[in-house]
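The chain below stands alone and is given as structure tokens, in the form predicted alone.
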Amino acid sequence: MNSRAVFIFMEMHSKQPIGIFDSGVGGTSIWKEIHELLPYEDTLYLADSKNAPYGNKSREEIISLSIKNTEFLLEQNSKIIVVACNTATTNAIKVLRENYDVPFIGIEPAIKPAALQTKTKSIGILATRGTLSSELFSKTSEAFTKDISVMEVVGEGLVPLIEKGALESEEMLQLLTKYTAPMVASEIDYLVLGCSHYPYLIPTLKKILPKEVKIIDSGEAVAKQTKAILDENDLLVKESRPPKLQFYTNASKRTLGLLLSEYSKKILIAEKPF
């Protein structure tokens, strides 16, 4: 593994794809602040909608499905790739490091900047149940969290919703206004979403949490890290040109078109079972 891994590695150049992976289509908000901040960069998406959730499998699931989505971003010729699923990057992010000769960008719930910035010293984490057992996630709790009261309340059900594309439900308003409850009883001033499909109920909570709850996520981190990381190995496009944005999903393309509909002239979808 490791021969073929250095091969890839220095073969890599600019105009090869960001590979991005994620336990289903949440991935895709991590993939919009990356090709906003990087527009010229051609991209490759990969959902392995037919494995979602990852938060409820053993972490020895979670590090061979990872290893086979690496697998084949790679196959593809990805010169570095994204782990866009808090659950992958908390339990597999550091096999893959040991494995391949590619650089990874993780994706964690952004606990620091919450602990760093609230005022009731009180702050929630919505995430699934695979990212809040993780041994990273525990370390960065504790970490920057010594003097600060911390709500964590598993997501369950939320991420097959979101697959569905049933992100306005009325099952999804009660499940949303279920598990926040304690935390506005809690009087948090900040909700971290530790899960990448999060991002897409923002809209649904805005409605539930009072005002002053700020919500915060981990994709603009995430892109700017993968720029800088890119820059630092030289593998940045150059020039302005029309990039190739890719998607592929192991089920329907019906909920990617949805959350994609703005790209829609811009992007290829295609069912692929892998």
Ligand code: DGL
The other form holds:
Amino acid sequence: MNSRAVFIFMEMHSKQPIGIFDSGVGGTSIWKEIHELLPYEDTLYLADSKNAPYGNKSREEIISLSIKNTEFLLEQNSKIIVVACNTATTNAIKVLRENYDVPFIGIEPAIKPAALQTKTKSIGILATRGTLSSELFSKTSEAFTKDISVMEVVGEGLVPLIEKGALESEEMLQLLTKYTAPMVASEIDYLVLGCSHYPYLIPTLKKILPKEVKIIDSGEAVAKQTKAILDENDLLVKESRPPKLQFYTNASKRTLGLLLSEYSKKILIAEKPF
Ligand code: DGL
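After the form predicted alone, can we look at the form predicted in complex with ligand DGL?
Below: every chain and molecule of the assembly, starting with the one above.
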């Protein structure tokens, strides 16, 4: 291949969309960070809401759904895949990387920054069962939390409520109060949100938690990593242009529309029957 051919090849690829998937609508919290940082990039988001939540499924099921989602995004010409789901990342990203020749960006609970900054030496992590029981999570947790106390709590029932759009319902308030009470009792000063759905709960969490508790998630870090890997591979879009921002869901479009209402004029939401 001569240098001109390489140039054309890279140009073609930089114009392809960034593919993003999650078990449902939660990964839109990551999409927002990516779109803010890379406003000229086309994006293609897949919400596998029909199969949400992933958090209580077996590792094999999570891998098989992640493969299906990846193949859909690759069929649509994605140049990179962002696994905007902690549960899918911690259980399936290794298999995805082994099987597909495209860069993958994953998301994991932000234990490291919380562990490095805690003053009370006590942090809380709210995540799905699938994430907390994964080998990848155990390894990261062991590496950074040797001298601190970590309270891990499974956010049972939170994802289905978010999928329904019941972000500030009474049921949500009760569940969050129950899940954070032992963390508050153990004087955490950082709460790590280990599920991409949970950033939508920050307003409710702020009403419940003492004001000294800082809430952190991984959205911004994922967006920065996406940009860095695209740059490294010469895949960043070269010109300033209005991007094509597409969303697919295999369930109702309602909650996606609700969570993305501020972008309603520039996005396209479609139902994908599979
Ligand atoms: N957004 C997914 C995550 O980050 C939710 C998991 C689920 O579907 O249970 O883990």
